[in-house]
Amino acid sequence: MLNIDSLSKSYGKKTILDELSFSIEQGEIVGLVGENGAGKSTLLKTLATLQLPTMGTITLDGMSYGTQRKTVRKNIGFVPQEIAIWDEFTVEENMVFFEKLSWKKKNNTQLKQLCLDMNLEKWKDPVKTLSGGMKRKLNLAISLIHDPTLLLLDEPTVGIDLKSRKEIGNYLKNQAINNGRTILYTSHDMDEIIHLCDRVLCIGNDPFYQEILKDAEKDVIIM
């Protein structure tokens, strides 16, 4: 379970988030909205450790972010929204080397397997080579070779074509259910939001938001 209780971050006299607080179960997906510049993906880094808070406490099943940091740390996935992957290795390669820097150690079979579970086939193949959905895959795959209970997905499905949008809702619905991660996603598609969902965090009080996931039925938590 994560927990986050009255969650601040300034830069300066700049305040971009406010006294944040919701929590997220184990299992459960949680979208999060709200305009550009609304700090989403401010809140993703925060709660990656990438960036502290300038307020508040949060916990990740019992564990404090302020005093057990590198130990929080090991628990969590982190998906940026820029691809970061080394586009003249082979997937293989890519999966190899980043397996290297992980504190969890898998062999190859295991490695590949994370890879053919979202379709992900071409393990041989230059990532250059691939389409931006493959590459969002491979990103994807990166970040759970360490087996995290905390997946934080900022827009990981942005500029790919549908079929592949729609195997990693798949996947990452597979994640949750099977093996109980705790999710937050940003997307600025709300179909998808709303498909993927279980519940909705909306940062500021956008009324274009609410009116969607009213209209959708969705528990909707206003921030």
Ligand SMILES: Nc1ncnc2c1ncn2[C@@H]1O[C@H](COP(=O)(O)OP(=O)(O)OP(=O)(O)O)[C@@H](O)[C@H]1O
The other form holds:
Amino acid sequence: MLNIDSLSKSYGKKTILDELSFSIEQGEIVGLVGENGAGKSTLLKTLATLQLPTMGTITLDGMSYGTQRKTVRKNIGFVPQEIAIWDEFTVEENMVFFEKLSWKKKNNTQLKQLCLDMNLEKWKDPVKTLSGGMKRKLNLAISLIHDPTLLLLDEPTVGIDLKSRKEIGNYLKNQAINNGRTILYTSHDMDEIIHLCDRVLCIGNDPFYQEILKDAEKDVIIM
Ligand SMILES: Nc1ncnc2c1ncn2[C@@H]1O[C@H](COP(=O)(O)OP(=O)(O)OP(=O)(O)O)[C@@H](O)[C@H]1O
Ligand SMILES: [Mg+2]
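Can you switch from the form predicted alone and show the form predicted together with the named molecule instead?
Every chain and every other molecule in the complex is listed next, the one we just looked at coming first.
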């Protein structure tokens, strides 16, 4: 379980996140929505331990982000908004490279299977020859190498065709249901959010999102 209590984050004098409190249960898929600049990536980066909160406490399965940061980090998979992979390397070389950095070991068959699970079959192809959607799938596969319990995904499906989006969606659902992974992810595709998520967190008071989510009868937390 991920527990966030009175979390605030400021950049200089500008407060982006203002005393957010919420919990996410293990195995839940939660969507994070809000207009451009609302603070979605700021929240995900903070939860991914890539930046410190200004105030507040966060725990993952009882582990404190303040005092057990390294252990917490071992249990997190993060896909940043900007694709972060090696363009000159093949899919295989990228997977092997990131496996070397991972604290949990996987052999080549297991690494390849992670890609195949997402219908990413171009194992020997240089990343620079892949489509944007395939690169996103690879970024997602990399984030899963160490079997994280918490997956934080920043727009994992942006710019992806409908078929690949559905594949990624089904994959994430399977990860939550069968592997008990807790997933928090952002998207500007409200249909996808409504279809995939158990609950939705909305940053900011934008009535636009609230109207759509009210119609969808989703459990929504406004922050
Ligand atoms: N490192 C930083 N230093 C200063 N300000 C920042 C920094 N990172 C983000 N911001 C500001 O914080 C605000 C929230 O940005 P953030 O990227 O979290 O929004 P977002 O909800 O992810 O937006 P988008 O939908 O466009 O991805 C923006 O005003 C942004 O300019
Ligand atoms: Mg963002």
